[in-house]
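Given as structure tokens, the chain that follows is alone and in the form predicted alone.
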Amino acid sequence: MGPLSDSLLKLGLPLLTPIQARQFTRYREELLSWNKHMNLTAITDPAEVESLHFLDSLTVALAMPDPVPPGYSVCDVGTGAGFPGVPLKIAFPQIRLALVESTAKRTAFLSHLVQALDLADVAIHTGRAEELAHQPGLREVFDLATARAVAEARVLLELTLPFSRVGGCAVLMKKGNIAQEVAEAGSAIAVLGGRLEEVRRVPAEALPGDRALVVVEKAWPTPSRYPRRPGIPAKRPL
């Protein structure tokens, strides 16, 4: 049992099958190979890719149902090189995954990766979340919407909650002391149709760094004006 499986055990998540372990190895190889020609990650040490990309991504599963039902749908907003969506898909192949990324070079990598890992039920969308979240096939249809981007909660919630169905949730991956940030996001949560469910700390023995998941339930439909046009959520947070 490798380091990744050891850490999954500490998180209370299912251990990897041999096929899943090979998929993670191939993922790391493809990521580092493509990274030589385009900017996908600043993390190039294989062990750090495993912990700071793969394991970090899998912490989102702490906010997913146990067991995860077939067809459970996840939207990864601003996925970049596929984090956290692709690790979640490898670990939970029964989910339906949508990857949202504005940069065409990165979605080209994601398309290659999905084929290389032989992943089914993965849709890749090139475009801004502010625009894609208004499309009928994407708006308010997902069980879980998540974002790993470095931005404050008020901004990320405007980019994720519109993708979540009523009864679903948005999950923000955060680090450090976030009590004030979560408190300041209270009005944004209410405006966007959300309700703060919990702030769940990631066990430090599995992954250090004072990590937490901010889980916001989608309680009501998001008003049609949100998200606002590209760039506005970051410039003028709710």
Ligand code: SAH
Second form
Amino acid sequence: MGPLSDSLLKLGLPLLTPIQARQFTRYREELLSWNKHMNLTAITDPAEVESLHFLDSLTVALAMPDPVPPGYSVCDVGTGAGFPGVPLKIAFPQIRLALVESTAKRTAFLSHLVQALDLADVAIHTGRAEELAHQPGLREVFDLATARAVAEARVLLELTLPFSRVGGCAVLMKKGNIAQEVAEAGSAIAVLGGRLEEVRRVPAEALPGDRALVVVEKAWPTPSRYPRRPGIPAKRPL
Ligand code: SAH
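Return the structure block for the form predicted together with this ligand; the form predicted alone was the one displayed.
Expanding to the full complex; the earlier chain stays at the top.
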């Protein structure tokens, strides 16, 4: 059993089939190959790609229903080279995935990757979350909206929660001392129609580094003026 499977077991997540294991290998190869020509990741050690990108991404599954129903929809905001969305799609092929990324170079990589891995039901959107979250087919439709390493919680909630349907959620991947970040996000949560559901710690024996998922339930519709224009959420956090 490989280290990735070993850690998945510790997280209580399903083990990988041979097809899924091959998809992760190919993902790593494509990532490191494209990374020579564009800035996709600072992590280039193959074992670290497995733990710090793949496994870390899969921790979001701790906030997903078990089993994950067919057609369960996930929106990954500021996905960069596909994290956490693409690892989730590999591990849970039944989900419908939307990848939101403002940099066209990165979405070119994502289009190539989705083909190379033969993934179905993945939509790639090149643009700012502030604008895409107002589009009828994207606003308030997803079961889960997530993001890793894009902004502080109160900013990130304005960029994620508008994508979630009422009854769905936003799941923020956070590291270190997040108590203060969560406290500062209180008014953003309320204004955007959220309700803090839990701060779920990632077990350190599966992945060290004091990681947690901030799970915010979408309790009411988000007022139509949010998200505000590109750049404003970060400049004037709620
Ligand atoms: N989630 C990935 C990438 C993090 S870097 C990971 O964890 O590895 C942040 C990414 O978000 C960058 O690729 C950047 O282009 C994108 N991004 C930042 N703000 C954005 C916005 N408002 N809308 C869409 N993409 C955004």
